[in-house]
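Next up: just one chain, as structure tokens, the form predicted alone.
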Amino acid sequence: MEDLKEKLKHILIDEIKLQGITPADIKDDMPLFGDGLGLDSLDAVELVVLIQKHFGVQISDMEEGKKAFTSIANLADYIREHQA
């Protein structure tokens, strides 16, 4: 489950290119969008589409994005969950 933390962090700052962020400043709870990591909806979009490159994990429900999206933890719980 950290390794999958870990790789999502890495995603986040590689292809949705956050910058000056490293993945220990990235808290499996800090929220993804708003105060937290600062996302906003592009990079929601963005973010369906790397989950689905990287792990084959669909997100077509925008209320399951919003549950799966609030913290790294929830999406970690989310592709494991979701993963065939």
Second form
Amino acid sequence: MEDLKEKLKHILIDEIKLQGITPADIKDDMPLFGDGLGLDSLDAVELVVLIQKHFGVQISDMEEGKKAFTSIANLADYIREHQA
Amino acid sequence: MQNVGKGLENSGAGPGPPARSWWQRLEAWGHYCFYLTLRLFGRTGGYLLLLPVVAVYLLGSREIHRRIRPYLRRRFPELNRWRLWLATGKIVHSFGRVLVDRAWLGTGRGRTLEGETIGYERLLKLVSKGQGAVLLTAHVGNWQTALAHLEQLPVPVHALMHYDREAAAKHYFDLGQGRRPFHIISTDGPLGGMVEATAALQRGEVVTIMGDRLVKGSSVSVDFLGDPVRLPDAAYVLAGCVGAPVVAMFAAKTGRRSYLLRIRDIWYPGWQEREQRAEACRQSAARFARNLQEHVDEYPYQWYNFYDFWQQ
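Would you generate the structure of this protein in the form predicted together with its partner chain, following the form predicted alone above?
Okay, now the whole complex, with that chain kicking things off.
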């Protein structure tokens, strides 16, 4: 589980190109959108595509995504549940 | 008739206060007369009723002239004040005819307009690849009527749009017999509906977006009719991330009973590095603006953005 969270942090930094942030700066419960990491709706598009690409998991609507997108910890939970 | 001054998507009366003003009662009475005329005298009756309504708008509303003037000054820089006034009349009248058609289609079974879709085979071929497609259109021509014919596509069609329940849009799609040809993804939802739109494209489905209207969110500046204008760039991010094509497609009313839906351009927005994304989106928006300009060159009086487009 820790590996999954670390991988997600690296994806955010390397592929969504969060500026001036290291994986250690991203807390597991930090909000991804708005306050927190400051991602926006266009970043959400990239995140959905990257999750599909790296983990084979599709987030198809915000009913599912609402909780997953609140933090790295919840996103990791979502991916783990849907990979099974 | 609708309040043309607010533009297609925002042209309804709005929810309003519980106690209706005299203007709202007058508008409601106007709607009743309009639909009664359509039922009794068909579309011809609607077109005839349109003439005094257009005249009232032209003579009584400075607002409508003010709202259309920014477009006309750029599209027809050579026109004097009197000819600009007439050109405003042509646009209001053509918009009224589109509304009459839409109401007529929406209130009767089996009614259709004769339509032609130029490039439909190309669209079918794209869709069959399973990559999805972003259909980018604009507030020109009878776009809603024309888009209804996309229900023939072999995959679901979604419209990413601000959904105003009171807007003119409902007169065709919501007053019809449950035959709305596409599923609406509301931009008012969480993250502007982008997650749902991405998922639809990933499933190989079609998402239509109005490429001309900037309501909120990210945008880029491009040239249109000689001046810079800000256009939304979400469509290009969507297409580029998923690997789907952008299809620029515009509608025009070509006759009393006919319309044209033309696919003008198809391209794949793309970037190697994320730092290149903004410029790639700007280039795509510029390409869309060139296509839109070609369309309004051909159909100058079917422009229905009733506000200063260059200040959005």
